[in-house]
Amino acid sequence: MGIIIRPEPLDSSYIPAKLLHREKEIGIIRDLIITPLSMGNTTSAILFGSPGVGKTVTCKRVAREIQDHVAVYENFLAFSSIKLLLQDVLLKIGRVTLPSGTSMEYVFRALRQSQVRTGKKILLIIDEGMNAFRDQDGIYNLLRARELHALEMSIIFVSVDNPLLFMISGIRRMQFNPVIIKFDRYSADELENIISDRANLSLEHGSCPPETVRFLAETASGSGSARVAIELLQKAAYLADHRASRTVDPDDVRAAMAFVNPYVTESKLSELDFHDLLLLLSVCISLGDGTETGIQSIKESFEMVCEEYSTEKLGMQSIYSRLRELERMGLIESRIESQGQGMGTSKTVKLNDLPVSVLREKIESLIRRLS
């Protein structure tokens, strides 16, 4: 039996019972959109932020709680107009397909009839919402649905960018004043909590150690995306499972990163001179099975490698300079850590994009050709 006991939470589209680090945004949606709708006050909202910061899953999580209304999720990329999107809404709330050529007025009338029949108001969530504002006639009718069509419907637009920045002046004159909720990127600590939660839900207990969870979080923190973090966990877990390991280790994470964010390592390595290759090899040796290593350990490994290849050793200033260049090229990452009050700082180096063993094999192959 492998370490994956429940694969569903390893999918970024999975909606957990508790959505970590989006409690504030969920509260705002409840207080300013759901509760007013229950009281007969329709409103609109714009949720925006970078990909993977929880906008869509937050909406779906809130929609799952709704009982007194009808919540419908749509992605505008699937439609060429708001009228077609609303026809799909009709299908989802139980109406048959309308004939082609149906007018906008007829679509709203059908929605109104359905609402009268069920007694339920509508919460419409439109993902990729910025695109909806290009349909000027459609958006005009949608935003004024209560006034023009007696339809009680609140709307949440979900977008990477703030649609208000792209709105035409005519929409501004409609006095469209939505609730605006910006979703910030997740911090490394927040991603660590999310990854730990998904690992606990999906993997055998203890199979994803805390140091691997932290490494996953730090690897994904550049994007601030929970989607990237969960995808890394998923691929790393399946890689560990494939090799019949009882734990997910840092090299599984690096291999997963190579799948999630592939790049041509060989072309970057070909730009390095002999000493750069030896130094990068020293980083691999110093890392071993760990997630990160220190400069002193790299220096000691570098000295041994230089002796092995009968090459002149370099001083610390040159090592620092070459490490900075390797970081600029995206081959390594580093960070400065405090050693405590009055103790100064130290620099640690890590490798995210390839398993150490794979990168080491590539480097040694190049070195053999150059020697």
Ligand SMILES: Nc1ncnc2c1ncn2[C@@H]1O[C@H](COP(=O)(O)OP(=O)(O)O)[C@@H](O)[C@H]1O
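Between two forms, the rigid core is defined as the largest C-alpha subset superposing within 1.5 Å. Positions refer to the first chain, counted from 1. Everything numeric in this text was worked out from a predicted model, so none of it was measured. First, how it differs from the form predicted together with the named molecule.
For Ala220, the Cα coordinates differ by under 2 angstroms between these two forms after the core has been superposed.
With the core superposed, Leu191 shows a C-alpha displacement below 2 Å between these two forms. For Cys208, the Cα coordinates differ by under 2 angstroms between these two forms after the core has been superposed.
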The other form holds:
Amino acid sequence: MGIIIRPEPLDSSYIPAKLLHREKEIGIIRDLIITPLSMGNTTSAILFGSPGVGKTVTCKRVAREIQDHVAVYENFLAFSSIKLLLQDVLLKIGRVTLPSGTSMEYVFRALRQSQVRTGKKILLIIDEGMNAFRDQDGIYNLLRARELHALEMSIIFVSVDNPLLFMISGIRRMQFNPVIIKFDRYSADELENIISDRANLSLEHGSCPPETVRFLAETASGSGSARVAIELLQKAAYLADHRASRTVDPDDVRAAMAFVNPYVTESKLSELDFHDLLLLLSVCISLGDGTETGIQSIKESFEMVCEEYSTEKLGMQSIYSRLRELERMGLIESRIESQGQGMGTSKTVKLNDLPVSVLREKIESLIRRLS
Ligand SMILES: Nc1ncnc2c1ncn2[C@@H]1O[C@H](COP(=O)(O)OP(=O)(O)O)[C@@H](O)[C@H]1O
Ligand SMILES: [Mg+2]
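Requested next: the structure of the form predicted together with the named molecule (the form predicted on its own having been shown above).
Entire complex below, previous chain first.
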């Protein structure tokens, strides 16, 4: 048997029992939206933050907690208008299907009737909800649902973008004053806890050692995304399983990164000129199986590679500046190290995310196309 005991918690649709590091945000939603709603005060909120910071999962968790009212979760990507979205809400809360072509008025009336019947207030969560603001007539009716349609409903819009960017003047004029809740990116320490929790839920005890958890967290911390972190854990665990290992190792994480992020690297590589590609290839060659290499070794490999591809060699100055550019693009990472007193410094280079063999293959195929 492999090390993956329960695969579900490694899936991005999994809703964990415990949401780490979102207590504050959940508290704000409770205090400013849910409690007021149960006392009869409807509000709207916009919850925003970059991808993978837990917006959707937090909303789903909050929705589950609600008992005396109804919470409905919708994703606006599935609808072309607010009216169609509301018809789906109606289907969910009242099991009522309206014929297509029903007017907005009628949909609201049916929602209102259903509310009168059940006596339950509605919390509507609209995920990926920013496009809803393009439906001007719909949004007007939705935000004014209480005055226009006597519907007691609070709404949480979820968005990747800062809402101030899309607050078009028409909506400003409606005196729409939502509670705005920002979800920050997770720090490496927070990601470490989230990964460790998922590993405990899904993998054999001890198969994902603390060093690997830390490495996963640091690798994902550039995006601050729990989704990236968990996807990396999932892929790394499957790769470890595949090679029949009892532990997930840092190299599994690097290989996993190539699966999670292949397009990013490919698009970065396509921006490089011929000499950059040869230089990056030299870094790969010089790295071999190791984790780091030095500038002298890179220079030697580079000279060999230039000869092989019969192209002119470059001076040290040029090598340095090209390496800096590769580093700026996030393809390599470097560190300057003191060689001890009076011995000067040396530069060591390592690869960020890709296993050497994968990167090398990609570069060589690009070079073949260029030469
Ligand atoms: N605080 C957290 N604790 C545990 N898992 C989390 C947390 N935040 C996010 N996740 C997980 O990360 C993934 C992405 O979260 P999601 O809510 O879909 O992000 P967003 O909607 O912000 O893009 C999901 O699998 C989710 O379960
Ligand atoms: Mg989401």
